[in-house]
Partner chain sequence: MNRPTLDRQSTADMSEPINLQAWRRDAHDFEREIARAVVGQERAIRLLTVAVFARGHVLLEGDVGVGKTTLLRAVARALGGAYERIEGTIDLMPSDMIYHTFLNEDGKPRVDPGPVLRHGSDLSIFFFNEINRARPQVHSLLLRLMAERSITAFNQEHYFPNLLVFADRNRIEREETFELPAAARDRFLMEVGIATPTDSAARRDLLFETKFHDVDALISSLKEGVIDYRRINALAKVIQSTIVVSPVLETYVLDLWTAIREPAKAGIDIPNVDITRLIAGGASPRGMSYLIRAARVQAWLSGRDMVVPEDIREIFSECMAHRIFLAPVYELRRDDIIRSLIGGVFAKVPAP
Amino acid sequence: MRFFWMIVFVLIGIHPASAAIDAVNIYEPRTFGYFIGDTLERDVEVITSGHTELFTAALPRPGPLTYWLDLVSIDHTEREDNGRQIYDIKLKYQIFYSAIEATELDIPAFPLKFKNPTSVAPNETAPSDPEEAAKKYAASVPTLRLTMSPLRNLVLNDLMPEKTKELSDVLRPNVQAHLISIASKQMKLTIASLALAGCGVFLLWHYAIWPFAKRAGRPFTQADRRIRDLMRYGVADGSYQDALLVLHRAFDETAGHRLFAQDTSVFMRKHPRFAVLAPRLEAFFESSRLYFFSDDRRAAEDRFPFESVRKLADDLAREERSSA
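Form predicted on its own: structure of the chain on its own:
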């Protein structure tokens, strides 16, 4: 009975020895039959125990590795299984090597770095041999050798025995360069340019801009432009008087005769598009009467200032164009 219990305690006290870096499993793609532009993926599984962790910040970064190879992306995930950390790494490469004949190329190896690389699992002792410790606490992803395939067949043996084995003997000559007709595109470009120019001329005519600045049927548009020019010289007495006169001449040209304050209602009936501005038109004529036929010009300017004259001219010009 004592012997039985001794065996039980011995079995209970035995723990499986587990290294700090348990395994690095690599699942490789095929190693042959690659052409320029092809992509391939390598899956790496790293298993650690104890306090050892994979230093993921030291993994390769996407970008060119050699003149013919790019690391397109690298993704990694982490999971835990029975107290061990498992890191799944997926590396995606793209090949840019144009092989003239079947060629072997190597995807370079890279080391794996770890945090706390000398940690051990519970009830395990660190190895005393330096070489054994170096193997136990270090790992890397090895080189992968690929066989590149050419895009064209260059096997010339016994193909043309009477000629030299030159590539030019089996390849067709390049197509002779020739001009491509662009007559239809030129015609479309010409039509589009003429249409654009026509639209530009129409807009100039519609807004009475040079060379149509003095076109008939746009008196308020011309008045608005002249009043804006007057404002550049400041709001002086002369400028205010000129602005009133400019706008009066625009009313006269639109009505076809001299327009006075008492004629505004008739003007509104003949030109209903300006009816929305009736209160401001009456205020304008009243202020104009005070300015020209009284001695209190300051009161007229206070009642309907220069800015109000400009805004009225701008609104009249807009209504004038919208009715066209």
The other form holds:
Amino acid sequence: MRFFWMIVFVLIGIHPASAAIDAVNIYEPRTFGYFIGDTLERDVEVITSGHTELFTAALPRPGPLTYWLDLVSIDHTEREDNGRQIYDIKLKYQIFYSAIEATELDIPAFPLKFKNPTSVAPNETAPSDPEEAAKKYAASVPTLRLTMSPLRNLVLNDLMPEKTKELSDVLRPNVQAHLISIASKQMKLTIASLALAGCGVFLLWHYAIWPFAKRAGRPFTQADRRIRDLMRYGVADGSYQDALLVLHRAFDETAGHRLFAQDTSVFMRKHPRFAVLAPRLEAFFESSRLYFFSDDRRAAEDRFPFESVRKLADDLAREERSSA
Amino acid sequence: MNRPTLDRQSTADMSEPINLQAWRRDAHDFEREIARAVVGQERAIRLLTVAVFARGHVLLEGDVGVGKTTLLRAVARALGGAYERIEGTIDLMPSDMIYHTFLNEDGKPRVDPGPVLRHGSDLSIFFFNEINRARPQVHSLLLRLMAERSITAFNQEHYFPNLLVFADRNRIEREETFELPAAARDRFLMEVGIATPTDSAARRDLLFETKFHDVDALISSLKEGVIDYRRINALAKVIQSTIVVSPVLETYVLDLWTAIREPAKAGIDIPNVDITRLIAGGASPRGMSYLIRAARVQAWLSGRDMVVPEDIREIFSECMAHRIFLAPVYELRRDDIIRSLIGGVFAKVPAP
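Structure of the form predicted together with the partner chain, given the form predicted on its own:
Next comes the full complex, this chain leading.
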């Protein structure tokens, strides 16, 4: 419930047209029942006419006024109505007085300042009485007397008999802390994690740890696969030569150096798992030698046809896998 | 002046066709005959045989007393034909090889042909002992003799169509020696290292078998002229034109050549060697063509009518090692480095 007083300072007489400050209307809030921390608002309406204007820069600034009173905000708007200037000023105070018992306090008055306060209409003369002139040319917002009430322990049960809860249940929840933006930190964390993961992968590669650990090669298995691929293109001369080369490279890789026909016996001793294929290995090397180094390629191909090469590769691959 | 006999007519029938099979048997007989006198040097004997049939000169290198001279004398004996030897000394002059002057029994000055000219074109083996003790002037004469098989003496060109120059040098001493110039080394087909035999049976024979104690008797016990040295030139031509070198092998040899000259690109790695700066030069085209010549002979001796990579590998080190010139900083470790380099090249270059 709110009510207000309206105080009207009538600064003009019976002749309305000649006044400079026409009216200061103050709409006050209630003057009692205030506790520490309460706010109250006062609305002031100033009406001027003629050349007189309210000097808004001289209005009080928000901030502490006394040790117990803060002016929280002051807003003013200006409008024109029927040739008059109307200023609406909204003052908001907050009280920080901790009353022990009911006490009366005064919100101090402050003057309003005007531009050209003394200008008068041409058909009028300035009042000769100084007191009347003062009324006519000056105005202020008066003191407001408030009655402060002390805070008392409230007995909830009395106020809310049906409530049997703890005090904390009926209190308003704590103010929620506002969230600090962590987007940039999340971004940094993501970048750092990626960098760490990259370094980890690099170290694994550098030390040849799984999955970069070199598995023992399977040259014959790969050669077998490639020779099968070659067979798909038919047994043309070029692919037969490729097949021989593929198998030779597999032998080279298994032996760790270039393997010639002469070296087959040494190769067998080093890799006894291929010993069962010895006669065919020798035949392969013999015919490959004939193929590559004599001018009788046809004979070589007849002696050790493509199918035999494939079978030999297949068997070598199987032996390689079975022993690994 | 006593004129040397020149251009003696060959008595052998040159029109008889060359039978490679029969000649191969003879070549193996030749090897066996030498092996009777020189034990534990089968590989050196094989290499010398290759050189004989490839018509290439050979430089023997090795320790003192391992049988270099015996081996060469045995080869000369088995090959037949005239044989001359000369000892390299610091005061040997080129003219000493061509003639010598003396007063005869009548007190008149005489000029007789020296070791090179004494046998005329019949000379089949000229053996230069301790070649690195001779002076560079002698080396240059020898260079001509080796390259062209001819010398100019007494205002006349003398030709030695069957000549093979064998030289040896011991590598222990370096005092009062003259290192062979690169050009002279390059003209040798092979540089064969002779080492003490490692086989214990051969070592036992060498020490305790009395027949090895008297070298002269040992050499004279060998059969002389197992093969007809006058026909080897023709045989060598037939071998070179008959034994097949396929395009694949050509590519392989070219790859080997590139790898020797640029080992870094071939991915060869030798411990404690900056491989990019290792090779200063060498591996000449002449050397590579000699290599192919020798490889054909090696293939023929192995009973094949085609050259295979094994033939190249068998003779590569002897044919090429002395033609590769290393950066000076690596010369002192030459033997190890060259062995690793050639081993690396054969391990890396794919064949076929």
